[in-house]
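Next up is one chain by itself, shown in structure tokens, the form predicted alone.
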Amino acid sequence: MLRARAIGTWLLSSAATLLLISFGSFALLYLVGDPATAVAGSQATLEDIERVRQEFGFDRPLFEQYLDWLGSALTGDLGVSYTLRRPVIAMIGESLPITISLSLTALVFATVVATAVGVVAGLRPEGRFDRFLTTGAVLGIAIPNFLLGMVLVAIFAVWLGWLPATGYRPFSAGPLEWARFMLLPAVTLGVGLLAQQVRTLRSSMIKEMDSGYVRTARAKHLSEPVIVIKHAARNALLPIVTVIGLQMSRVITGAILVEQVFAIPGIGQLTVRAVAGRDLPVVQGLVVLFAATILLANLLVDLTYGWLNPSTRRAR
């Protein structure tokens, strides 16, 4: 009953947001300029302009125009794209699953590897693999995606040969051509959310291994790999949990450098394509997109907390 009522809860406050959120984005690519002059074009007469601006309803208000493309979004029409003339929710679909894809082999390669690394690391602070290992944790929050893009094309594509240096192979064309060509972009792409858990993970690992429960379950001479594996290292991951909810908007910004970089047709393209040609009804949706993506992780990230911890769930 509880359960039911926090979605509830959120599933309001998620619409209130999207509606805030949609609206603003709504008025600020007005803001910026004319879209009348963006969809006619650069060589475009006073003439040809004016005709845009009645075509496309621009001469009407601009709260009235908003309510319009509301409406129609309600029922899943995001619009027509000014510049390539075809329906928005049909662009998003053909990129997305492109994006997913990358994104989630990004977050599934940081989170084992940041499990694995962290928890080794927690148990033995300040040795040397601790060291070595906050050290390439820095690094890897500190280096720009779309750098160690170019420089892993350059080793692994350019010098080496191993694996292709841009492009895209859908899954259905073979799990070993798909991997090869996700494997540069998805380790661009999650060295960054590695380096943060790493992080994470070991200073909640050193607490964990410092607090009274593990003393005890020592005193009742449980061996030390049930000690680790099913109390301390269940407890240290609570906040990894937290921390992977508020990467999802660094996922979302590193995914559209990555996908330049590696000539990839996801929403990152996408994206860039719509601001650079003012194609507002792509950009609004692609908005719309970005921020609900952000709010049903957070959904997740709560029931996901709320089952590693039974307390918290049932504190709620």
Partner chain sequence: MSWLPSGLHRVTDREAGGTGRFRRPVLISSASLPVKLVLFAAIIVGAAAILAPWLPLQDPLEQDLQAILTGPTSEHLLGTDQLGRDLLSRTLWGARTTLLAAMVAAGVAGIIGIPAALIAGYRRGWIETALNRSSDVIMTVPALVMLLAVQAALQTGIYGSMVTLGIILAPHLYRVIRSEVLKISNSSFLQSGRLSGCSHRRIILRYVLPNVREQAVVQLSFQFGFGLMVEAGISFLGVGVQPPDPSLGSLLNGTMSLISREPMLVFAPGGVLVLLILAFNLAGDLLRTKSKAQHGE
The other form holds:
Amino acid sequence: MLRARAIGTWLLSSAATLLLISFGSFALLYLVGDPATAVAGSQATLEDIERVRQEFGFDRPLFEQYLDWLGSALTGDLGVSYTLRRPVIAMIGESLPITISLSLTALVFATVVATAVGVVAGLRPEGRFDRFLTTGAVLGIAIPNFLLGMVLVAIFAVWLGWLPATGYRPFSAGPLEWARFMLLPAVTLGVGLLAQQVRTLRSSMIKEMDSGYVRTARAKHLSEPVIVIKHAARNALLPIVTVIGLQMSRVITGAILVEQVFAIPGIGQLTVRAVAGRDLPVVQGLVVLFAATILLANLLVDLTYGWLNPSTRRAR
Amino acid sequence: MSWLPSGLHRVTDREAGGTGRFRRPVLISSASLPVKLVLFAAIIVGAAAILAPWLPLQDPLEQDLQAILTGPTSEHLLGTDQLGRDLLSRTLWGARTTLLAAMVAAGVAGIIGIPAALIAGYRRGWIETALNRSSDVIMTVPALVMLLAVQAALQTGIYGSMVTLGIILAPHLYRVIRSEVLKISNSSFLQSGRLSGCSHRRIILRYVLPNVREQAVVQLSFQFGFGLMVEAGISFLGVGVQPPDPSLGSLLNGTMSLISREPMLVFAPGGVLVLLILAFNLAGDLLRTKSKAQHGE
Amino acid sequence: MGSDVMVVAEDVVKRYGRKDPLAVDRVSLRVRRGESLGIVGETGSGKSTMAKILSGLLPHDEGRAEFDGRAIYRRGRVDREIWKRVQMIFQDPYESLNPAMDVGTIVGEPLVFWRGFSPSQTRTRVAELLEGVGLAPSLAQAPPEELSGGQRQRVSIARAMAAEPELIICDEPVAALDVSVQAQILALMNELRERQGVAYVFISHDIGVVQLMCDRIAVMNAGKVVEELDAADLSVDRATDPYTRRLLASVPTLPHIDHPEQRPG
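Please move on to the form predicted in complex with the partner chain, as the form predicted alone is already shown.
All chains and molecules follow, beginning with the one already shown.
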């Protein structure tokens, strides 16, 4: 009951937010950025631009153009790319799975590693391992991932020659082949996420190990591994859910840069090309797509949190 | 009253109630040695970068095709790039551009975010609702995406982009500062000020603003670090600072294929970039710990 | 009596949330010129809310609240003029002084804004006020963080006195202080009352303190005034209301034993 209501409010507020964002970005792109010049290209004469303006209907009121866009968007039609003359939705459809596989691999890598090392570090705060890890996390947050990607390529591809430097192979080309190409980009994207997660986990682990129920468990002479795994770590993992949700924005930003470094034909590369080529319908579609992703991530965080945390589930 | 000798309170005031002076940890001395070293190095490099126009550096744009990718020599301390330009000079000039760009971004974020937070947190009402809602909307789009969209529409230079970045970052600052302002608005010292006859203007400027200043500096420090990262990011993507002009991001653009021949091309600008970001993040952390310690949290 | 009455509260109602119980439930009070009215009650009895309403910091929802014949609020906004004549002292001296101002500015503000003092007049008067509350005039340059709890509360008193008000509302002014300091601050407040003829509304959870300070006492419980009596009548035998009797019975003897950790609402 409550969950259904929460999803209902989420749908309403998300729809409102998406409408605002899509209108805002449409106004920015089609009102401020003159679309006729973008379509006509840099060689165009003034007459060309004027012709394009009338042909594409850019001389109509902005709101009318937006309603047109919105009407088509609701039926799944995001317009046609200026440069490639292909439907935007098809272009997004081709590159999206690649970015999703990159992002998910990076997130899984980050979360698995963060959980392991974060729990261990939190057991002995200020210990040698903890200090090493805390320093590493500070560094991990400070290194821009495109720079890290370049360094990793230099070491593992150019110097050691273990892995391919750039490129992408689909999963259908064989899991091993896919993994060889995916490893460096996923690690590159994952390190920043990992660093943030470790920080959160470590401090929540320290808090849990100091809490009343852990002391009770110790008094009952439960074995230390049982206390750590069954009690403390489970609770300490809760804040990670929130952190992962908040990291969606970082994942998207990171993917754009990492795909550029590793020449991966995903959403990020599509974004950079569309921006450089002033392909406004593509940019518009991508902005809405990214915003929708973030909103969805927010919902998932709320739901997972409620599901994981019994104290919010049980009405007290 | 006769139960207490009149005038006693006049002389003695050694109540146990107060701790007297608050401890004031000196910011730098509370940092560990590695942190001090990072901050120190960043200050040196940052100063050299800002002062680049007045330092005896070679022209960062002057090409010398006879001396490309030389590696460190006595003439070029960090070597030269693929067009024979002096790498030391390009790195410092690049760092200068990146620092100034981040300063613009953090400055704009502060100019928008802080007053908005003061007004929303103090006056409340519809204006707060409107500001909350719009900051939520802006924060739904990742900063880099928003920046790229603006770039697609406007094709501005790097400083235009950084003004945009400032606008995008303002909601983050707004959120943190507004919650501080809310706390202060409920405090009894602010109510004392109203009873003393202060105008709303004076309350905001003398009661609220000084007491959110620390938190604002902490946030601005983080945002400065983020600004450095974003400038480097968009210039790396080729939509920020345009070649041949150097910035820490544009210097890294296109060096991937040269990394095995001349690693310095990546490590010099990359190292400076990481050092500067690290310094601003650490400074923010230090300031935050300090203000928490002072407020006994 | 007539013009002798300064504060009139009649059937004052305040609710915070729509579903919450009334914080103040049809409270009627009167304060006469120069009088000291105590309001006692436990945490959550509505006494602090009443203090805020009477001092113009919190508009009430229903009823009448007047100072010297003028409504304290008009259409939900305070009539700021009353602050020339009504001031307030807050409970926690660590929260009631602006950390970003020196003591002199804090004490001087009412002089400048309510009484139009020039800078030099303000300086002189601030020094007098600080001396009047037992502080060295040189403290004017000090930031509040250098002061002890008792010193801070003296500054609060000096600030409240600066406007030369006819009424000071004191919301648990000593509850956050050390026992030894409490006595000094209470003595100071009594002395000021005798010297300046100012009236007090004195809010406390501590019936002993109220008995020392006040002529008349209103007992509040769950948002209502359950009993009003003269300080002299404040004893288990004279009180009629069962709640008052319970409250009195829980105070063993005077002078009172103190509970510094107790925080009233």
